[in-house]
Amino acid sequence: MSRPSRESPTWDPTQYLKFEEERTLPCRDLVARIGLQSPASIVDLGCGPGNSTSVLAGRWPTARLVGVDNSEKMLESARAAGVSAEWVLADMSEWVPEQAFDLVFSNAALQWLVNQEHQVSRLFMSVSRNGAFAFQIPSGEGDWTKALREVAESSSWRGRFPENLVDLRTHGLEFYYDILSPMSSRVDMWETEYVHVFPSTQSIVEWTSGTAVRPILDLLPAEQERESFLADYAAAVGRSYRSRPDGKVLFPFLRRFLVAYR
């Protein structure tokens, strides 16, 4: 069997969600700002286990939902989550849908997109008139991703993954503006850094290990070499976040949000 990619790291339902609150938050953030009053049709591309999808649920309770993910864990906890909705296993790089959305809606999952520029412009094409694309997206930028690179190119794992591994695939706002506008009448685009208080530097480690190092660690075959690559990184973050006087640690986080209208 063949290890797998970049493009296919493997998901754990039970991972992602211990920090279901911090990663639910933005999905609601963006839901808010959505100025659409009753779209008849919602798709949640990139669904994970749900969250986002019963978010959307909760603003639109009478919208047919379709919820996209690549990882049959993911959908095997969102349809134990309840939402009322249809789950879909495909691939959102290629998921082509019958008819057009009223909202084609992403919360953090086109950063795992290759050719962005393409795959935006096309997403789009699936949002029906006076419809709206929206989408958050982590930024990739801060101290946990320089000490995940510091780990990845250190001498004890050097050569072991591929160039560029540790880079999430974002861009500035006005990337995914330059795409959008001339096929939109209006685009709405802003940045919100949250700051997560939590207990120690490994609360760090566990959530990024929920997603960003998942590509990483599925390139390390046996538990053992996974735990020592954890250790590591573990350790650089510890390096790079400093306790408050009460022990705690925050965590700033900067994400950016998109929404374009039809």
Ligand SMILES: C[S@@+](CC[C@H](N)C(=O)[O-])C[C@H]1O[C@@H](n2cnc3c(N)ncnc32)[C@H](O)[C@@H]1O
The other form holds:
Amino acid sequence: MSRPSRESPTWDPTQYLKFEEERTLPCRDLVARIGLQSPASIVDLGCGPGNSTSVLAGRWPTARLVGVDNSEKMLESARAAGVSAEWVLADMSEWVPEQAFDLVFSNAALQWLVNQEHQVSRLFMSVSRNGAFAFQIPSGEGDWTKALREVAESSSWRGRFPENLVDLRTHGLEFYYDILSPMSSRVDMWETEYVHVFPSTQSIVEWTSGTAVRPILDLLPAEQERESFLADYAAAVGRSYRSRPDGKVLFPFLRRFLVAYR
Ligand SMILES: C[S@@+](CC[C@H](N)C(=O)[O-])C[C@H]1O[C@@H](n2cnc3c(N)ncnc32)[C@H](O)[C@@H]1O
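Can I have the other form now, the form predicted together with the ligand, not the form predicted alone?
Starting with the chain above, the whole complex follows.
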């Protein structure tokens, strides 16, 4: 169920930030529930365009902040956002800090790592005594993933993508609990299904094209093919979600949260 082993997708901060408010809300919810008074050092793994780092800076303005991401484009956008932090271009699956951090944080990024069992326990080693490891990951379950799979398996596209690329499900909380509880003094976990109100199903296509669908599009080198795939995907998404009487579309999106205290 981990992400398949392949190169990182190409990220587009502008596409990603089209839904900045909705994407940052779970980060705010996670930060609000972390029971640390004043962590002196915080690392934001997969910091993206700095939206999550900015929330961390808001709650703990005196902490030393480090943002780690392996996309130069995302880091450029983070630098421009004006949050006071050190920005590090690195693959978090290989990242080893010189000193432990009071808070190791990650919002909507750990799902991209392969071999999560190893990675999650490895990252917990970078948490200082009395510190915490806090993360949020999307579940990857929903009608849009079914629509994506339906298109990828249709006669036009069958065989073009590795099977596990289209399986976007992530692990349940019990998976992370079993890894982290032997090392932690306490583990808090919860799930929240956000229900976004969108003007049309095209917003669902836009939303997922900013994240989960990126590696799939990366496998289609020709612009025309990408457009054709997106058109098929948009049609499948259009069949999967029904408009409300006011014409809006509800987009349920399940996210999982965990805070492990050392
Ligand atoms: C969905 S964005 C999350 C951005 C931000 N943290 C937020 O709260 O919205 C995921 C980010 O993780 C980064 N990422 C994915 N795999 C990574 C890796 N192996 N190492 C470092 N960053 C990674 C991507 O470049 C992207 O910026």
